[in-house]
Amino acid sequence: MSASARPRDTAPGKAEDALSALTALVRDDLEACNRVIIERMQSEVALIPQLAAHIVAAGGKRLRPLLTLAAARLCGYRGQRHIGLAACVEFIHTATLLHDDVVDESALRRGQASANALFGNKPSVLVGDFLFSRAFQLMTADGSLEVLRILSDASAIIAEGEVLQLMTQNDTSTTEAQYLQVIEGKTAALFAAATEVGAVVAEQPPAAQARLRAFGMALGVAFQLVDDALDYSADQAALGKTVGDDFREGKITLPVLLAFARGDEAERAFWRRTLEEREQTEADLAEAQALMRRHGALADTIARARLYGDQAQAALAPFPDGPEKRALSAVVEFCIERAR
């Protein structure tokens, strides 16, 4: 990425050093989760756990579950309910992985070989749906109609947001709002549940949980353009996939928008050749590359997910200034600092 595509800030490891903070600083209540997520997963079917443990301990983040853990904190919550559902969340999200890479024919996730690499599609999506089914499981054991109501809203959501994304694959007629839509669904909208739900456990009035859900969201729409421009950007062992996947599936995402928009027509040629018609040469990942350097396309998509970055910034500041404030605050940086 060119010096003028690098968000602020960039200090080295700072970003590590934010989602470390945030881990640290909820690490009791990660450990519980992760006892949880182990104890959950578990099947006298063997390959359930044996394909479920390849992704689950495959070097993740756990992200969204330390959302809800550290958002039920803020608000004041002392109990135990948020472990359960930080799992619940965790699984959701592990279960959408497992389909996505099918859908994708993804070979890395996270570094290592995906699981329908290794074991193949349909367990792949079979234990992605028992994973759906424990997260219900758990949502179900917490008792609350509410919390039930944002966790199985925000599945439905994601599922909308995987078909509208096939929808707009191979199109580069593909609006920006359209795009927006299509990752507010699958990715945005389980950052906002997880952190709504923290506010929910912790009995917050509903002004306090829109607030953490409008922080979820942004965070998650913020993460999502992060992504979608490292896929043009980033090494191989950086990125944890291979670098150019999103290229070589047609996936419509802003980065190609704005150099399609800002191309000429033989720039826009190529765009529909290459993900409309999907006839790529070796040398076509490179051409997309110096045409979205050329036309500024990475930079000003990191742009656009520092403002993300600061309407969860202004979601987050009425709440009480304290450790878990900060440490979210920190996030929203570690999520744009990716792309440095």
Given for the second form:
Number of protein chains: 2
Amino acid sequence: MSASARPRDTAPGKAEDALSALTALVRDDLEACNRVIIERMQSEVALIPQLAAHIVAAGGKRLRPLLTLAAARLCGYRGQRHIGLAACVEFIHTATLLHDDVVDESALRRGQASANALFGNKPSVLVGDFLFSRAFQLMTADGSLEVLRILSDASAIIAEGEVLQLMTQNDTSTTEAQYLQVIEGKTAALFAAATEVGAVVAEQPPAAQARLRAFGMALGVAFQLVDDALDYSADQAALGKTVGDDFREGKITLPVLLAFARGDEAERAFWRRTLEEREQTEADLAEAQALMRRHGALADTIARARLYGDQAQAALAPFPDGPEKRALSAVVEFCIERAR
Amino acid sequence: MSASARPRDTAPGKAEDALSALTALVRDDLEACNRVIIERMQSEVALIPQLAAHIVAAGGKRLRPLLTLAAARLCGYRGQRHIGLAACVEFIHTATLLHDDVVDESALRRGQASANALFGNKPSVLVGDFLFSRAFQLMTADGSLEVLRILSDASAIIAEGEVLQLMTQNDTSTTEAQYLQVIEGKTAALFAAATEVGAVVAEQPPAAQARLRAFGMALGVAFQLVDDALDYSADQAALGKTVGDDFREGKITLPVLLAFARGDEAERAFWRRTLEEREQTEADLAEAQALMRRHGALADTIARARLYGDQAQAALAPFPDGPEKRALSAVVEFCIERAR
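After the form predicted alone, can we look at the form predicted in complex with another copy of the chain?
Then the entire complex follows, led off by the chain already shown.
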């Protein structure tokens, strides 16, 4: 998946304040988590920490481990297990990023040269496998079969979502249901697992665990919807992201599906030529953006994200008020406000 | 890794009788294991079972799961857990094969078109991830943290071995110690885990568990040593394998290291040109084989394999006599006799 296709956590802007607040709230936990990440990505095979450092240590705001840390604290957890498990979540995320970049032949990740561009595809595949294995070693050391179930299930669903994305790529007959299955798999499943694990270590009753899982799932879908809109609308200078990656790769995202469904025959021919046959000229991205504006495709994608954001807030509502709840609620807004 | 670089289980020949005997001994278990494999490689994402069937269902003699099944029975186990765990071992093996073929850009696997050649690199990476995740789902359902530890450790060591192999590729200054670390990682670690898991389900004391682990490790090293010799010496028609894959890829294996160390300066220049600079002509493979014969490099590689085979037999010796012990002992011979 391209840098555009999975939510990047690096977009700066005013909405970032929400993420900064969450980060500040669990700063000690996050620093401990980062220490586990650095320690556990070591290997006597030197290329592994070199490549892992490029993607693990350098990039990202650690959104997914932050969710695990904050969810555990929200549930009143006062132990240390959530720290190692947050590192597991980040390792799984990092492994999928490495494999995505190979799959997408991406040259950029988080605005920097991707690992596969710098080190080659081969080490990227294998170091991804290593980090994935490390995640399961860490979980095994933690010793909770419930956590192992949640994160092994999430890993399988992520892979299924990625394969489904490949199958729907360049196919304008993709349905919205299939698109939703793709983004629930490739993005939201790990958000859901990240928050659920926080409830599990805090030994919450099943209802609270299910609510935190639902929170993560809805948040993840909202996040990916906004990301797919940003791929056609981002202020490249402000967000430090490339616009048009999905278009160039022929990814079928909701903005495309809405514009395609609402377009006339000539417009559908445009989408088929550019996304299915991948015959694109310099002017085509601007034309795609114009068609999306004409049909309100980006605005409606963001509106859809808001609905999922509301679901996330509703799942959070029954938890007792406090700084963690407010910070998690603000993260939902952060995910959607990125689109401004 | 090429078809040549990891032991292929499909080589026919007289030594195969040993494997047939083992297969016959645990036939019901193996059939049950195959049913688990078929059932658990399913997904509603159609490309996953399609691609998985190509590699999981079609190929191989299931040597690694056979080791788990036979080891459990050797230890007197009478339950059913070893069946699902043997499937885990095969899933991990299959996932690494899919990723190896991407890494090596292999066109062939077990004499047939490789999955990456047929389906493309992208699905091969992602279906590998899916099968790897499935393995951990199955282990989690089994519920033994000891098994999870053994197989997550093995997975990390496999990845390390593969990365180290990449780092030593095309480097004639690779040491024998590094070569041994590569093959212990990429091949023997999973053999060791496969046999150790059999002891664990049978609730053997630590000493017996360690012996079965040592058995698998020595067997795996012997197997890979023979494989590396066969890559320069196999009877292509009889074994159905390509000779010279390792040479063409510039893999640094023991036959190369021995011939290099024993060669004069002109010979070392030959190895550097063909394996480091990868400037090869049609006649170079025959020249490489001639140099290996001159220096006894293949015979000494097989002799080394015999030493590891003896270690495997010694590890097996304390177990009570019976059909399982005899079959496992014969498998050691099978691994070495392939070189005849």
